[in-house]
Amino acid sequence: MRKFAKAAAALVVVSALALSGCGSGRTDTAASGSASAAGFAKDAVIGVALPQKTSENWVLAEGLFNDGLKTAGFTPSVQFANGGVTEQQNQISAMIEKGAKVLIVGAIDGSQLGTQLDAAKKAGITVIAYDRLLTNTPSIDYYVAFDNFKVGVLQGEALLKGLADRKGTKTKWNVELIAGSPDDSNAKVFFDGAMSVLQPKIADGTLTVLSKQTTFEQVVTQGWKAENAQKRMDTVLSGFYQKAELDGILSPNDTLARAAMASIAAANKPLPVVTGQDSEVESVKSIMAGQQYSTIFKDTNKLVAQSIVMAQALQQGKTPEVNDTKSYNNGIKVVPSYLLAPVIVTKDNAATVYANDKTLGPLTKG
């Protein structure tokens, strides 16, 4: 995992005050249907419910929330639910019992927390969905995330550019698609964003998916588990690519990208263009080595910092700033959101993008 000094974690809260407008969309200081607290004690409990430790960014978020909330004067209660949805439900209930004033929830399955979130609202707690939207519930006040549809668009564009760059004069390519876990509300948003770019190219014959697995339901990866993605890719390769060349793979994150590449290596196939997300250390090394083609940088420091800034506004009795009041409908309501801008990373721009990252920056030198 990436390691940061505690001083850096503290500074991220201060730097977040300058984040206004860094996400895409408008800036609205008040939003219809949003909730604001009447203010509360500076040392109040802020509950942070995180999912399983499936990526480096979730592990990083834990430390940043603990340090940042303490620096802001709050009492943090940060929990991972490695045991699954039931554990996360119990953890949220416990945070309510502790008297939390704000709940920041990175859900395992955003559709299965309705009872707990209703209880939170009855207790006067403000609920902020973190990174993953909480769905099919009215008991959510705000959403803070990177623009996840844009993430998918960037991945689709990167796949096309990588194919053009690596394949020279070739104008038609075979590709396969991988999506994330169906219980993660972000997974389909990533996929839909990517397919908004790729589907027209599939329709006009520029891209061919030999497996014919082109719907979200056909290409999901339960639990975002690498072994599930690798097993499926093994099956696809043996069934459709005994003689044909696989030119590209749309992967929604770095963990699954590396799993797909492992499958390619085991089949003794040439390495295709592979996309990713999360800027995980091993994938950044792979990109610099000319293997994985791209990733997405979503600076967890900024995402955690923005969440804490929203909690600070609520503590002061203010309405947190949002910059999107139209895009994220959770099935019950449109949730006022603060969206940050993701950045596509390839070998060409990695040194610039990671210049200020103490762990990733050195990986791009020399």
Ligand code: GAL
Contents of the next structure:
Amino acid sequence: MRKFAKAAAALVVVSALALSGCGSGRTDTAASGSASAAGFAKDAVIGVALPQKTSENWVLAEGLFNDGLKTAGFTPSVQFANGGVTEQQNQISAMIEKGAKVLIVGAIDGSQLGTQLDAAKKAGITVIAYDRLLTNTPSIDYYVAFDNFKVGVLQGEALLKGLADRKGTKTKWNVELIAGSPDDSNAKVFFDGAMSVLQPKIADGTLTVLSKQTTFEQVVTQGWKAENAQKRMDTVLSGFYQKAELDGILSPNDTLARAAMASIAAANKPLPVVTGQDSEVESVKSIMAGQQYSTIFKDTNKLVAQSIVMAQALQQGKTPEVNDTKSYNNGIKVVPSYLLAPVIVTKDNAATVYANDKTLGPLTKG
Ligand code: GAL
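With the form predicted alone done, generate the form predicted in complex with the ligand in the same format.
Up next: the whole complex, starting with the chain shown before.
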């Protein structure tokens, strides 16, 4: 994730607002945002509930929401819930009390907010799930996210390409799998996307997982915590790779990729091909230095801007634009979604993808 200057962030919001007016996507007439019939005050409170600071993208979102919502004329109430699920539940209740007209929710655990979301619906608030789907609740109106399944597919494909590029003297490779936190509804979707590419290669013997840990439940990383992934990788390495070489690691994000690489370094093993996600500064440097193989660029500026565009449409009494009405079923209903496209990044295209990034400076291949 890249850190843009505040002025640039505001610009992104403004241009996204302009773009939305051009009708660049499909409009879903069936969606039922409860505030869409009448609209509401231009300076209304918009509540933004963010999870824990488990990766740089979440930290960036906080500032972008505050600035972007203010620029659009709203009164933002943006809060992290570093203390956990109960704190997030309390924060959402407080936002409802404050009279929020829209709730934008990046859930810690999307299945644990049902009571609060029901209360929000009763109060006539429109609920937008941000980045992570809110599951097993009817009290959700929209979902705005990068296509999470696609993220996983890109990671699986990058792992295969990296193995061919870097370990191409072999045709069969040993790999291990890491998934994100089981309470985050994205984690399983990332994993399923990746396995849609990797499972056939495990089945035909191209890939072998020596630990035999291939189910989501076996490979999860509680709380997206680096130390949990590193601990598991230490155990896997000492248990199964004393003699064998580990060629590749599917990692769902950059934090866990670096944790896995730390485990490899501590065990004095040759560097495997390691995937990632989030374009974190340390990982982009690592990619340019020829270490971590890939990451995913999900422009937080765009995701936040799109969420604000939705709030603006609701404020004007319009139905927000969506571009997908079939992919994301939350267990109760298919949620009308606005999905943005994730971009795979390796050393080959990093300079192009991050060309507008002011914080990294010119990227040179090391
Ligand atoms: C996910 C998010 C990822 C990553 C992860 C850990 O829900 O989509 O980009 O940041 O959380 O924070």
